[in-house]
Amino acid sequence: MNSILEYKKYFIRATENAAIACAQLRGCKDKNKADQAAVNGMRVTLKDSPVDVRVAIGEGEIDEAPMLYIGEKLGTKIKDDQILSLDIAVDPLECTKNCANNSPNAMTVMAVSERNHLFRAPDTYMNKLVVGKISKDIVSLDYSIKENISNISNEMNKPIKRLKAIVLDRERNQYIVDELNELNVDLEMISDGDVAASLRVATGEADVYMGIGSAPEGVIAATAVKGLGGFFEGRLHFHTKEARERALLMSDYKVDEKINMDKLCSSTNSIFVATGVCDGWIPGVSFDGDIATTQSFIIDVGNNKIEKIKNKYSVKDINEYILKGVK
């Protein structure tokens, strides 16, 4: 069986080109403009790469943003029996508002796996629970918030008031915030960026991430957390009746059941790739005249390894390449 690592350079290049394209728009105050630049960079690069890729789950339907759409096929080797057919879960620009405001943790991200091994669902919401290696066997979405926090505290031998919890700042998560405050947990609210939040928990910078965020980011984050040896569990949360009906048509699972990370990413022949746009968990793109320096992380799920990659590119060359591909 082909290893997905044979193709990693093409996916790294796709996130790098997307990052360079949208990093030039940091602080522009227009999140869709930044998102479109990232989409263009990623799509053009993958379209030109010698791969056979299908978008299993994409981003953009909820807010009608630019997107790589579900079912889209990319690459110059589509239906080539000599190479591995792959699926991607993708967010060309995670934290669009952060890029538009030049705030931390904007990044270009994707999860890549063998065909039919990434969870497929419409762009809806997902209730998520993430912990690191130490706590992975003692938490569940089926438990109450209090029970999960108590279990983490006991397992880590750490007082509850010293536990670091991250929650996405949305009205739908207020019940979680209220209970965590009542328990006196050290709570960090984030405006966006639940992929970065999951990575921070899986690498030990925080103890738990919980709450309802976007489903595409859930699949992407679950792949990364799996490669880092942590715990990720999700349950779809539908914002419309139509999203629920579409989910029923797309997959053979029971849509109200919790989904563990081995369902979200069912093959160890998988990778997570991310390139920083704004400084944060991953350093953002830096510019020195015409030279852009990118910093990326790739997580090899099968070998539980994380690799840091730094590259330099001509901004002019990247812009001309993307513009030509879009035309």
Ligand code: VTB
Given for the second form:
Amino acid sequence: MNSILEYKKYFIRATENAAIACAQLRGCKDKNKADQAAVNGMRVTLKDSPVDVRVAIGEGEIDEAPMLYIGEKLGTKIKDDQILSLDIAVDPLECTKNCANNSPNAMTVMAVSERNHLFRAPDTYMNKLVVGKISKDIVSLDYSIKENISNISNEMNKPIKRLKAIVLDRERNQYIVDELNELNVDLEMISDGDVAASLRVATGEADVYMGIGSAPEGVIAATAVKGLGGFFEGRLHFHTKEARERALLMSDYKVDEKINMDKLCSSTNSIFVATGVCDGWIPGVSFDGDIATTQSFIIDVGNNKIEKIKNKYSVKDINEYILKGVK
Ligand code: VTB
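Target state, the form predicted in complex with the ligand; input state, the form predicted alone:
First the chain shown before, then all remaining chains and molecules of the complex.
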């Protein structure tokens, strides 16, 4: 069986080109425009790559007419049986708002795995719990917040007040914030970007991420956390009755059950790829005249390895390449 690593360079080029495209729009205040630039960069690059890729999680469904729609097939080898068939979960621009406002942690990301090994999360919310390697066996979405925190504190041998927790700043997560404050945890609220938050926890920069964010990004983050040896658990969260009914129709699983990271990404023949757009956990694209310097992280899930890659490209060449591909 082929290793996914043979194809990694194509996926890195896709997140790099997407990042160069949307980084030119940093601070433009128009998140849809920035997102579209990233989608174009990612899609054109994947379309031209010698891979057989299907979008498992993308920008929406075919009838909504987006590019990178769920089920879209990309690559120049989609008819060749010899090649490994892959699924991708993409977020061409995670934190679109942050790119539009030029604030931290916007990045272009994707998870790549063997066909049918990425959980096809519906477009809804997910309650997420992420910890690093040390605490991986002692937490659960079935435990209370207090139990999880006290277990992490014991396992890490750190007093609760020194435990760093990250929570997405949303009304729906207020009950978590209240409990963590009561427990006196060192709490960091983020306005957006729970993929970066999950990565920070899995690499030991913080001790726990909890709360409700987007479900599709949960699959991408879970792939990364799995490759970093951490723990990721999710449970779909429906903000409307319709969202739950839609998920019930689409799914062959129990939509209220918790989903562990080995179901979210069920193959070790997987990679997570991300390129920074705005400075944050990954440095953003820097421009010097016509030269763009990109910084990317690749997590090899099978070998638990993280690799950092820095590349330089001509902005003019990349822009022309994307423009030609979009036409
Ligand atoms: C969060 C955030 C992401 O989506 O998941 C958010 O972490 C969804 O929440 O970075 P809202 O609908 O309340 O904004 C992102 O902002 C983008 O994926």
